[in-house]
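What follows is a single chain, given as structure tokens, in the form predicted alone.
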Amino acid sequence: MVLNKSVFLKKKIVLGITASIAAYKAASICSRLADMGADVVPVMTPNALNFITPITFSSISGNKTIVEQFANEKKIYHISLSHSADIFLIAPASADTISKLSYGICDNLLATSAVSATCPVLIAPAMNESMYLNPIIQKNILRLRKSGKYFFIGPKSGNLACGEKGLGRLEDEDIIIERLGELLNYSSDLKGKKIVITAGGTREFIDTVRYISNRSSGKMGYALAEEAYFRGAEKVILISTVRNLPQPYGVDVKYVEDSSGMKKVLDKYYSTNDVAVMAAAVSDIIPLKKYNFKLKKKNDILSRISFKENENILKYLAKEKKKNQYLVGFAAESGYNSRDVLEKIKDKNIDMIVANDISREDIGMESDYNEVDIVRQDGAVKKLARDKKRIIARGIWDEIVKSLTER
């Protein structure tokens, strides 16, 4: 293994140590990081002082370990740590700490302050096979992993301090510390990149109540959002029909109703932006004409309402996309194939379109999981099998990330 050492200089990573036996060689990844010039702060459970001693690590990085959750400090250490670190380490990681985080228990710092981070956090779990296997840590590893923020690495076969041989011991070093400065890299592949994005579905109103929309949730739009932000975006505007869900940490949420609005939003921001994401499903037609009254039966309702076509808003930012820009669009299909899909951008100044079938009910619309094909101007395909929109959401940042470093 190469190392590349420099990734980590400079960086503030907080290193959690919990109830394990192999809290020992905490001491020894807290001393190799230090060494390559990151900023360590330990982080230790009330349990873990039953293996190790505080002392150790405030000795190895020249950082005051922190293990009390409501020491009285000039600053509330589970926001000003976890907001101001590049990276969490939890290392090792008890099942009792895994459980507590995939059900948002915060009753010791160390597990406030993961709940609370805005950055990767690594978990290398240790703890004894049967502990490990039990299918409800399981669960709750899934769970954490499908959150998008939280990744694992190990545990590995061995001797286990019970005396028992099985799977459990935590990773070796090399290999946490490897995937450390990995996780350093990727939270930080959109550094200084200025992200739009548009989520839900549009409201195009017929009269002041009644309105023509689609079952559009937002949910991968703000997927999008959430996962750019993590990824280091200098700026994410997130456009949103959709006010039912919550907030992504970080971003700039404008609101809209209807596709008029969306690309008045649209004209102030997308000259300005390195990456566009047209992930809202906007209304194919609208009203020819909306009422500032509420229509009554006895005004003969049929008789006054028609429809146009729609301007197709991802069109009109093809013809106005800079040479430095990157625009993707989204095509929800009742069926379809990637040969489909590349018509829609040949030729025309759209580079990626991500496709999903809206025909099935287990993704897309409303759901919480998608699969999608991805496919580049250049004919590429890169399909994303099932999986949570947040995971879904990565691979298609991924994609783009690959594209712009390809330029």
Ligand code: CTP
Contents of the next structure:
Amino acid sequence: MVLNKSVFLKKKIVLGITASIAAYKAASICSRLADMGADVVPVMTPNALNFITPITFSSISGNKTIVEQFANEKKIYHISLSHSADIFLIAPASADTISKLSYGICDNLLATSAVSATCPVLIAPAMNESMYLNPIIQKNILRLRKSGKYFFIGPKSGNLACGEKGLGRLEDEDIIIERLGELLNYSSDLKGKKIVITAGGTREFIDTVRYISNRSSGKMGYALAEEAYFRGAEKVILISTVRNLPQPYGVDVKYVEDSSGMKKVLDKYYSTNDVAVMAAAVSDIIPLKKYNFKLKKKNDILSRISFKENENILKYLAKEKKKNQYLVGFAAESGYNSRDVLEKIKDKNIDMIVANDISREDIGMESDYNEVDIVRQDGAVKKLARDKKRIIARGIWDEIVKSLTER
Ligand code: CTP
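What's the form predicted together with the ligand like, now that we've got the form predicted alone?
Below, the chain from earlier opens the complete complex, with every other chain and molecule after it.
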């Protein structure tokens, strides 16, 4: 693990411990965070006391472990705690606590403070596999993830406390700490910047039910948007055609269906933005006419459908672009070389293209992974090796920030 320990220095971390055999592992996490200079405030659910004592966490962290919701008449813990924290970690998180958070049930201090938290909450579940895979628990996890405030890490597979083997073990300590560090370790190199990003494949409707689209999942655009927020951007607008991904933390999502809807929203926000990233796969062809009823097969459907080439939004934005704005396009290619990509940059008159090879199944469209070449207008090429889209997003912003500072 490559971990920058200084990330944790003087950071206030609320560590939530719930009822699970894995609660003892939280003591080690607490100790490592405290060693790295974090101010760890342990919070336990009353049931967690059956597994480990609060004294353990108090002595390791140097802070009193809080369990009782109404223990202090002078201080309303749930608000003061969650509003002053840089990050909230719940490890281990039981099915019970996850479900409470999902429904906003606040019948103990841990749940109350996590629900009222204004910082990101990282949840590391630990439970029996059949509990974890229970559709109700999965639905609760999805609800939390979709809200954008809650992040999940693990669980992993292995021996479970109940004697069974399966998915439900608390994720490795190193991985939990690394993810926590990632969520904290955001620089402010996009401070003051207004960003607009597009994501997903457009749906160009033929009639009220049929449309032409592509395989783009929108994951790359979502990862870029979340990263931009964490790097201190003043405002991040994500124009998205997909509705099934968790809403990125801190990002203003505007949902659209087709390229004309996307252009309309861009028209509203583009001129006041500093950086625009066209990660969306905008359809190159659109129906000549959109029927406002469902076409019937018996009415010679094929003769009524025809297509035309779509306007290229990226080119349109390039024409509108002011000197201080930075415009990034994507290129989904079946094999390419950076010279061709550079030609596209010149042709479209944009600042950067992020190119990926869509002929590969292990990266790009629909995948959680990507591998890209970032080509700048001056011909500089940065290759990013295959990695999770979250990490690729970081590399792309690194390059954008570099270009902005060199201007
Ligand atoms: N794009 C756009 N409007 C379109 C089509 C694409 O704004 N009608 C943008 C996409 O958001 C993306 C880039 O253009 O940023 C994609 O370019 P690419 O896939 O290379 O398509 P083209 O430049 O049209 O080239 P090709 O002929 O290879 O399809």
